[in-house]
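Take a look at this one chain, the form predicted alone, written out in structure tokens.
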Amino acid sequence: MNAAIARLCQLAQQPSRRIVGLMSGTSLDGLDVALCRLTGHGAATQLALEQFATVPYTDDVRRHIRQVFAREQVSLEYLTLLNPWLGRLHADMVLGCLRTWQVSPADVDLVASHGQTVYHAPAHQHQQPDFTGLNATLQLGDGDHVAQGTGIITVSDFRQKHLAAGGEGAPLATYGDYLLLSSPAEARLLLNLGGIANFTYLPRAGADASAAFSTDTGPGNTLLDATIRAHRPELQYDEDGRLALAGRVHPGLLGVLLDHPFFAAALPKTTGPELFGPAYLAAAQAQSGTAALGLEDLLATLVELSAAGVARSVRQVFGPGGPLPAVYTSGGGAHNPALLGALRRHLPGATFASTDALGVPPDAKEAILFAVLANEAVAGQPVALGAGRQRVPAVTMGKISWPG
């Protein structure tokens, strides 16, 4: 037997596995690195988060990614080069974290590498007649380069199996959320406020798992961050929502922004900065006569847009006046008081807490979830969730790269 396959069989039979989960989101803040101990698999999965860090991206790294990020036309040569370059960069960042934590790579069983999404193209969004009905997404940061650079077996490219089985490649949070965070005591809504906002609905543990699903709801931070960079290039984001809190919502602009058909589309659905980018905002400003709107008022309106998108999707599930499950927040937007305040206004009666209350630090949650997916790829079975309208394929996700 190939020695690498023998090693993988050994890992699958171990009672637990030490896995480094990696996540680089659309906000391009940096690489989230979570060192996890995962015991068991499936519904018996238990997680211990041993270490976590976000390794910030330099301005140069962000510049490289933005050359291809959410762009319809790019240099094919540049895109090709960026794939191994990011893989090597992420490998170096992993090794740097392990040195800081005084953990030897030999003591890590797997790396779970999400890579960097640079383009998301669900069929409802791309509308290409030659590819009718075909969903696609592209993540860079080749897994072979991560494995070779770290010396650790790497599981990567998780989204392609989801696509191949009929999904849209996102959100993938349903699987890890269900395995780690379902509770017999309550139904839960796990709200991730990243570049794109999304939530996972979890019925009470022991109830019908087919009710569990995830969906995007629209922009989270992506338009806020892009607007800040356009007006204040020295800033990456609106820290603590200060500028948004100083502004006033413009109803006319908000109405035009919310008139996009995405917000009325059936759940689940996915989207990305390809749709909710500067061109979408500029067109809405032109239509509403708000091209000269001040930065604070513009940010206040975009915060309201993000909150309204979440609320509309939530109410599609639970009805206009129905009781809501407990809401647990994660992602960069969970640190934005302006956005959290708007969500409370739009979802009155809902209880809000951070995923910290569930034992999962909100900034580490997505990196942890990919560690869970890698654990399932090696030791688990396909997870059957969201049958029927939820369209959550029962698949095992991830491709395996050997370090040698």
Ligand SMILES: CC(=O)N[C@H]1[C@@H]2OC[C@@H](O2)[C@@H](O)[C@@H]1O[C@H](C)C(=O)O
Given for the second form:
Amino acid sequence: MNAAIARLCQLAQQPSRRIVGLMSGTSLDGLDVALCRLTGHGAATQLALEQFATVPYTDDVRRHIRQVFAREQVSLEYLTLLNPWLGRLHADMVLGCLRTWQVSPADVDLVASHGQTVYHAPAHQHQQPDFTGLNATLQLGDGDHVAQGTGIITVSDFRQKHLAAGGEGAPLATYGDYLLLSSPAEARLLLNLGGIANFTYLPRAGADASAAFSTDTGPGNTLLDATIRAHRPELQYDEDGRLALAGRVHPGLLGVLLDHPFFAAALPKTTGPELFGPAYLAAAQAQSGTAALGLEDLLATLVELSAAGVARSVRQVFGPGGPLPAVYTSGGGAHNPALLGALRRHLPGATFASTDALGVPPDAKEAILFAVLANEAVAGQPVALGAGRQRVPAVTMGKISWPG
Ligand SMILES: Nc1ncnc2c1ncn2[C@@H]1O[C@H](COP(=O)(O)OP(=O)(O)OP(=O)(O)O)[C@@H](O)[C@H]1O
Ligand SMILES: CC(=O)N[C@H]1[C@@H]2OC[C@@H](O2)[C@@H](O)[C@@H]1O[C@H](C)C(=O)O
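Now that the form predicted alone has been shown, please provide the structure of the form predicted together with this ligand.
Below: every chain and molecule of the assembly, starting with the one above.
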């Protein structure tokens, strides 16, 4: 038997596994690295987060990714080169973190590597006549390169199985959120404010699990970041929402932005910067006669758009005035007071707390989720949530690469 397969069998039978979860999201701010100890699997999974860091990307790394990121037309050679290059880069970043944390790679059981999404093409978004109904998504940063570079067995490319089983390849948060954060005490809404905003609805543990699902709601920070970069190239984002808080929402522009059919589409749904990018904003500005709107008012309007997108999806689930479950926020947007303020206005009566209150640091949550998926891939079973109306595929996800 291949020694790596024997090692995998042994790992599957251990009471716990030490897993490095990796996530590089749509904001291109860096690689999130979460060193997790996961005990058990399935509904019995227990998390101990040992270490977490976001390794920032340099301007050069961002520039390389942006050559292909969310673009319909790219150099195929560049795309091909980026796949191993990102795998190797992520491996080096993992090794750097382990060195800082004084953890030997030999003491890590698995790496769970999401890679970098460069294009997300759910059927409702691409509308290519030759591929009607086909959902697709592409992540770069090949798992063999991560395994070879770190010397650690690597689980990667999680989204393809979800697609193959009839999903849109996202959001995968449903599974990890369900396994780690379901509570017998309360129903929960786990709201992640990343480049794209999404939430997971978790009914009370013990209630009908098939009601659990995740959906994207529209832009989170992606349009805010793109807009600030266009006006103030020296800045990556609107720190603490200062510029947005100094601006005023333009109702005409907001109305045109919200007119996009994505916001009225049934749940669950996924999207990306392919749709919510500069072209969408420029078209809405042209249509509303706001091409010359100042940066502060633009940002205030885009914050309102993100909050309104979340609120519309939430109301699709709970009705216009229905009571809401407890809301727990994560992702970079959870640090933005302008966005949180707008969300409170749009969802009056909801209680908001950070996922910190649940023992999950908000910036680490997505990287932890991929560690949970890798744990299930090796030691678990398909998570059967799916009989509900939201059709969450019952699959384990990820492809396994070993060094050597
Ligand atoms: N202090 C802050 N004030 C305002 N915005 C912030 C702050 N900190 C982070 N952000 C926002 O959060 C973004 C990063 O968020 P995050 O890392 O959750 O995104 P991501 O994981 O790349 O996205 P996704 O979940 O869509 O893949 C930044 O680009 C910025 O817009
Ligand atoms: C295709 C893709 O990479 N989607 C990301 C993105 O970032 C947020 C949102 O859009 C979510 O759908 C997803 O990531 C999280 C981790 C998920 O799959 O749950």
